[in-house]
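Starting off, we have a lone chain in the form predicted on its own, written out as structure tokens.
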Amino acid sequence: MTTSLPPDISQSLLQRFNSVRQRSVDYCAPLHPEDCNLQAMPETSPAKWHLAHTAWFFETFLLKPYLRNYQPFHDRFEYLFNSYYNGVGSQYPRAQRGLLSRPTLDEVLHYRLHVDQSMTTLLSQVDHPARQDIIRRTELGVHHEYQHQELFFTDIKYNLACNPLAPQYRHHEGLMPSVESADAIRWETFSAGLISMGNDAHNGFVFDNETPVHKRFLAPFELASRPVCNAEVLAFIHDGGYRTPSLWLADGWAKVQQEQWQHPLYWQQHDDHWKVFTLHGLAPLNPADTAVHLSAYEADAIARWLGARLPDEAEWELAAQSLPVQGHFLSGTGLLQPGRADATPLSQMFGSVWEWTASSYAPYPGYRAAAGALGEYNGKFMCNQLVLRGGSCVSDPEQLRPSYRNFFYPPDRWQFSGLRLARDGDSI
């Protein structure tokens, strides 16, 4: 986690603080107070966890060792909320967290103001002689909480979605298909050569995963100028592509088998008709939007049967380093569902869905973790997971660049994953 400062940033980041913050508290607001301790399977968390991690985090990494006289909230809020850093001690088991009906969620609230007050006392303190240390870890931690944002509505989803009633988390106009049909594919090409790809944080934040720059060869090869659509993946659905097995890898046919897979994730088929649960409850399948909550399992079968791939990062971020971060974001119209992908070349890079990739997700060349428990953020999570790219509809877009990484285990679907293809360029 590496960021370059300007002389004065305490005021402005004390505000983007304080503006991130009160955003986890507004996207909660819509929820009853039992909505906010489902937990309907280990990997989702309830949204109340999110809420006190989050304050644990600048609790735990900021107040503690750097204010002065800084009186905890409570004792055992340190074992509570650790989500996983062992150089902090020991947590409570993942899966049990929704069996915490205590704290309350009115406590939680409190303890979040209590950590929030106290920030403005330390980010005021601008002759402090960590000063420099604080203003990167405060960084950090709105970043932090800007992916607890995304995974409390990834989670929320999965959790309301497990009721038959089918709730809304929120409504919202316009999830009616439309007759339209989405734009053909084509395809962007790419040279040969050298490139940079990774960030440095000369320009502002990153994650340490990002780094250091590096080169990388790349062969010619074609990105897809859309992501996949629901109507690509219904195809492959009516040409029983989840019966087939040569479609897919071998872990992947294993999951199918076991869990019955018979299409993506909230999809629901009412007699001749399509479903799909959404955050604004239940309506009918749009065939032209993009495909969502897709298993990189899945999506590599999907690619495969299209006769393409899924994109080396690498690859990814070359087509990504020359556009602007805009797209179907978490700001933007209020709709948590992804859209249809508009005619623009490389349309949705940014936004709708995270894309999946080939590539495992690994350190990069020179790669070191920080020292001590922060250093446990990301580094140790690099084994068997794949990176994916973009952002979603549920991101926030300050958090977004080319060189972001996200990364999930290949069968996880409950998230905002989708994909796009890719070929190599002998393939025309």
Contents of the next structure:
4 protein chains.
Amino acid sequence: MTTSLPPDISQSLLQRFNSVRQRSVDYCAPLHPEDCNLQAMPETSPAKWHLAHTAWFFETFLLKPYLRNYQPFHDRFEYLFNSYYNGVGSQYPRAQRGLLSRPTLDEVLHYRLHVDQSMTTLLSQVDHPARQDIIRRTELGVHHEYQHQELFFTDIKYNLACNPLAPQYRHHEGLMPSVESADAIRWETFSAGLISMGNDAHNGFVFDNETPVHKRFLAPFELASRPVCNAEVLAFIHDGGYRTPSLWLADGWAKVQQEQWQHPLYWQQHDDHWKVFTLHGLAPLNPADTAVHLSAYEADAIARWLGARLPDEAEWELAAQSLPVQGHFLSGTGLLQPGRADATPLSQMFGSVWEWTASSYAPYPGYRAAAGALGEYNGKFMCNQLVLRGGSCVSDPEQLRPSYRNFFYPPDRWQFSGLRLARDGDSI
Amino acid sequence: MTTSLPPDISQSLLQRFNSVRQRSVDYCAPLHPEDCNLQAMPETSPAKWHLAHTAWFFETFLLKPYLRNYQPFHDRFEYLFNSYYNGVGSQYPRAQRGLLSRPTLDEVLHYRLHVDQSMTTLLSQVDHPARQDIIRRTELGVHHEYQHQELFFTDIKYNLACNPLAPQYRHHEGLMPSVESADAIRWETFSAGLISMGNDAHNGFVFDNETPVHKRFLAPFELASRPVCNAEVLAFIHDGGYRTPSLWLADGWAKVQQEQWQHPLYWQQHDDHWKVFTLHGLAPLNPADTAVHLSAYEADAIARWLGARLPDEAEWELAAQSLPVQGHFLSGTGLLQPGRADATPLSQMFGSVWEWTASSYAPYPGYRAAAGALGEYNGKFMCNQLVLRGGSCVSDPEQLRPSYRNFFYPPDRWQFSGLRLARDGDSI
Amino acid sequence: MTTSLPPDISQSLLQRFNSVRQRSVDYCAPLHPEDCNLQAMPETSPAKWHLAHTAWFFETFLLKPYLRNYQPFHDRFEYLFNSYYNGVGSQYPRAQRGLLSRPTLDEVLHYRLHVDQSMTTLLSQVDHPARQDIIRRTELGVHHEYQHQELFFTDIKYNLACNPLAPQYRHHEGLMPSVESADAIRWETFSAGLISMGNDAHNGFVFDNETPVHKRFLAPFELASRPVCNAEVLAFIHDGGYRTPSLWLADGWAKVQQEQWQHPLYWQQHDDHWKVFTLHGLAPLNPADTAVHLSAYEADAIARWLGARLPDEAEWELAAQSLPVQGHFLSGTGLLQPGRADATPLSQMFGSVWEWTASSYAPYPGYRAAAGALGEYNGKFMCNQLVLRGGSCVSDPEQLRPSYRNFFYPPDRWQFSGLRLARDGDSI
Amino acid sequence: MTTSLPPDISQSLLQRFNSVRQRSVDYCAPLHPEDCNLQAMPETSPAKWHLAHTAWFFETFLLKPYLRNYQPFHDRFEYLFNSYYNGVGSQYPRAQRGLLSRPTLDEVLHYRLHVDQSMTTLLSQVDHPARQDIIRRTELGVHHEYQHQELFFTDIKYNLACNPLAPQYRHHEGLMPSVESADAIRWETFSAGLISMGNDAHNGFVFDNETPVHKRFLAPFELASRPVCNAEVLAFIHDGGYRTPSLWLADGWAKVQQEQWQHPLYWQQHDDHWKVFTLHGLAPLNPADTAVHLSAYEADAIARWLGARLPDEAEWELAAQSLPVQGHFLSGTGLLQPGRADATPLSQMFGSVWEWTASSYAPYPGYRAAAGALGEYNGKFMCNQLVLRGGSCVSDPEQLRPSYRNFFYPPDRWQFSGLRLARDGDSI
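Alright, leaving the form predicted on its own aside, put up the form predicted together with another copy of the chain.
The complete assembly is shown below, putting the previous chain first.
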């Protein structure tokens, strides 16, 4: 939520604004209005709600405070599409978003149009006294929309998966060329020392939870060259991993028993083979593919079974600091799956899957949340969640950085989440 | 489920079949696809599901057993749209019907077309060896569809009411002419005696739960000339009725406290006046209108507060046996509300609201459920529910009879349900 | 709650009062203080609570209103030991009775002593202006205590059964002589006609729910000579009864699946044989014994599987009207189990097990609840429950009559409840 | 779980063993058998269960593996009193411990005697080949019992507090001399630097979760001279703290609304004054006393409202490393309450209340859990919990160290838990 401003960025910002806004709409194109209203669990918002809420964000934090004479599209939308900003007001209950058949998809698209036109007006007011705030908040709104585009895919996947008809979001030829196993994991070694981590945005946009830059002392460690792949999860399953309490955290084992977990989310066992539900339809499970849709509990248990552990987020960030944001992304592959677990050293640190870390999501030393309702963006969630790093196949590479911190609850599985192994290094 | 067959009824049956089938589709016309997918609680099925299930009924019980070479529209629909017939097979979970965005509304309409065309073929086979069964089951399917048309309105009302925008199903001018109070209740008296009740269908269609005709002994009683109206419920509220445990059955009082009931469903208190959500939008509460959307617990408490009681279903049936099926129906008034509580003696025994009785829904002496899966239609629900009699504003008068038994659980409120007072007569 | 008063009954009443009061205490003798505090589910009150509540009843309804200068034992007991009388005041939450370690068992016994001494004083005031009410209410209190003595056994059985150590309440030699099967069921036939049922207490004590005497018309029916025995339940199990939905009411089948019922409560399958938890410890299951601890859902399903049905309560009462209150009672056998299902015609109509009927618990025509808090004794429970008739092995024969109506919810199993088959008779 | 062994410690260990074991029994002396069986929520085990489980610990981890010919006291106790060691076997359900009226308190005391006598035998075998393991495990068992003695008080407090009679555990004269407010907080400052934390037990017993010693880099910070006191919590309440979402973590605010928290646990508002439930009975709230029974959510919100934050556990440990284990302890004061919040610098770092930190309970870098079932002691709980430091009034000073890590879930309030403020220092 902090940006260093180049002198004149309004044109490029407007272009990015328009391009990102359009893409949210484009993503809904393969869906029917009924699909866009689905909410299969409280955490998975309807696609239509994502469309409306991202418009609400610009309306609430830019148009209402800064655009003179702005007419809100509908006086109840402030309430209906507020996600969790108590500073703005009360919120329509999250778990019931799927009951909002009205406004219809068409009306929401009109709402977006209304907001986009007003934003174009606002962004063209180069002499606006709050120009800097407007640019900063617009930048934030664009990154907010990146996040919801990613949630769009994670949510619609879960929502469609509940249907026994296993509907496709979009057909894709040659989904997963069959490869039996990924290359063996190699270990990248890192020595002990005081490192600097975090990001103060001297070089572009960052969220407040990445600030401030601060020091951490790290013991020597090693990090795996690639994420864990399906072949390794299959071996875990065949070895009774889901029935062996000693491999699990206590809360994880309780969840395994309560939910009767026997395999990752979206896996289906058919007699002697496995299938997996994807946004391209049911597909054979490819052992060489990166394992995805794991809870942190499963990630932790699989790591333990493999004689390793999850990395600390500082370890992960150190390893990533010099790497380009490259990997398997939807924008490159057209695939809504993580694809093959590559063997190049530290491959796919970005793209493929969000990688669970062992780090609790907490403020960095010296962290200050922004003032006002926008201060609720990140800070109030810094409890009970774990940090995930990198980015997944459905992230936009534009939104990612080595310092980017994603966060979910340990039992959550519907994200495109997997793991990369770490282990203690030699204390020479 | 028993019909006495006139010699040649195929033509009129086909006409009724087509007309009823068309009406289900017509009822959905004012709705958007998102509306048709809503399920705000497990009991309120999506409009689309009603459309599909009523087609499923004809496909399952007529086309599959009787139409040679019939090709089912989709091999998974037998599972998806089976409501509760264990004899047919397992069922998609009731509480998750709102998660079925696919088949889409369009696909369901095609499904209906496919079934209707096949049914036309089947009904035209006048020499079919199972001709009598076909006619009987078609008749049952038509009455089944009447019931689902009524449920369509009760369910869509509940589903839309969850939306803070209070969407209209259909606009209606001059919804409720304001009248301050209904005429005073008068009492119709009935003397003691052995009566005959139930219906063996010598004269048209009946459900199996109305059979067999049997004798009941009744003590003298009196029945109110009209249903309880809103003015009486308002007086109950003002007298603290919802806060006075001595007026309530124990289970009812537990529900009042658990759900924090303070007024009937769909009522809203706005400062000094009341509004009510209707399918024609939010409207002022009209004191003279028949009270509706009451649970049996509320009906019982209101009756007790008024110094009366709910009628036994035998008392109700005796009073209705000689009455024509007349009253306030959608088909006559165009209104999706019960309208004014009339003062003519025993008015609105049909139409307006389903009237709760004190009678537990139980088999009549000598009752036999039909063989096979169709035997599950009524019999297995004969526990824990109470009988309602008459019919509501959204019933079709064609579907009603003095012997007709509707049934719901005592806490249910989303039905168009109200009450008519009864009291013990003089034992002269 | 209505009694016809013989001229001078105070002496015999006082004797019965003392004898019944003493027995409640005696029943607790084999238990430890910890046992007396157990509440394994909200419905099973601790033994200590039963002791206190029955004292509370006399204190609340007799001593406080009628005994001049009566000093309540403790000012919070009115709240703590009020079961459900809203007319008296609010109540300590039922589900948390097991959390009341204080007052201790000793203190409760002192409370009882205090009440008993005061009651002796009150009952000796033969000139008390409210003498008739005092006698009537004392009589009611005595019968209230009979009911709680029976609940004491049903509740402590459930509470102890949760313990994997299977503790005995009391040892009993030769618990169940092994007999392979009971004699075949014979059928007693009854012809159609208008009967009189209910009881107006011209001849002793009755509860208000047995009043008034009224007429019922019955179709011809037949009633089994004995209750269903374990051999028949075993055959039901072996035939897959607990896995066959067509045998069950819809709500019953839902419960079977939800609770994973596979046999009656307290049965345990050990490899190739069955054991049963009793208050005399774990014992082999005796096929010839009367089946007990069945819910109404199980009773209904077993009856259906046996080609019969549950009786209507009027049918049961007609059959019982001329029978003496005889059967297997604790007071005779010393056994806390129903024992063998006898073969004599209409044996064990009383004793052995409470027999589920198909009749919903409802007021008789003309029923009036008593005024004041005592009116809550029975009337407010007349919804959602079914009537059971007869009496069980842990009932006191003194408390039973042909007109006695017991009532529980259909899924309840912890009562000593079973069934006797009925079927429609010939309509000659 | 690691101890450095002095040459001959068996005599002193046996003495400590006996003394600690005796104290557990002594603590139960003021209680009745019914009290000892209470379990008011799943987390609060019955006092009797604590007595049995601590015996089970010695029986399972010492007597069974090491004492030749040891006869277990009862073959089912391995199952009944296993808390959570899957490596030992399955466990009686935690939430139902309060249903175990058997074994009775007397029987459990016999069980303890049996174990203690056998332990005396074992500890006297100075030539036992596993002597070192026996001593290490005995030491662990003693510290395990310290922990359960503390839980005994936290649990019995909660269990008794559910009783409207507010029973005292023990009377105490002059519980809380009324003082209006504690001295003002002063701030101890700490500069940035690399610190060493953790404890490798060169100097006595430590738990494995305190190992290994490792380095941490800390930014400059300040720590409050005393814990937050009731006066500050009262000011928070009066300022609407429990109604202001911006002060709370998101999960904390959800809990506030769900549980309707309006003040700390055990506080009661009586018109214009506050009372507090203590183990010495209901008492007036003393503003100068250390605030206790706060969840981490409340601690975090109160800290935020006071312009500060919770300390990191490394900050706390650094500040405590040179302090003696001194403070308000039951063993010194006889009080089962934290008492007054003193003004001396860094007072009460030990004693009074466990202090919530902002640190998630996680393994230290290089942590290894012990092999076998004892490895479950700490490691598997390292998720979803926060670290508390110091020790409370009901801790034994013998069990505490600057490196000691306690841990509970953020919403937990029944512990003797409070907070000490921290804030960022100047980055000179």
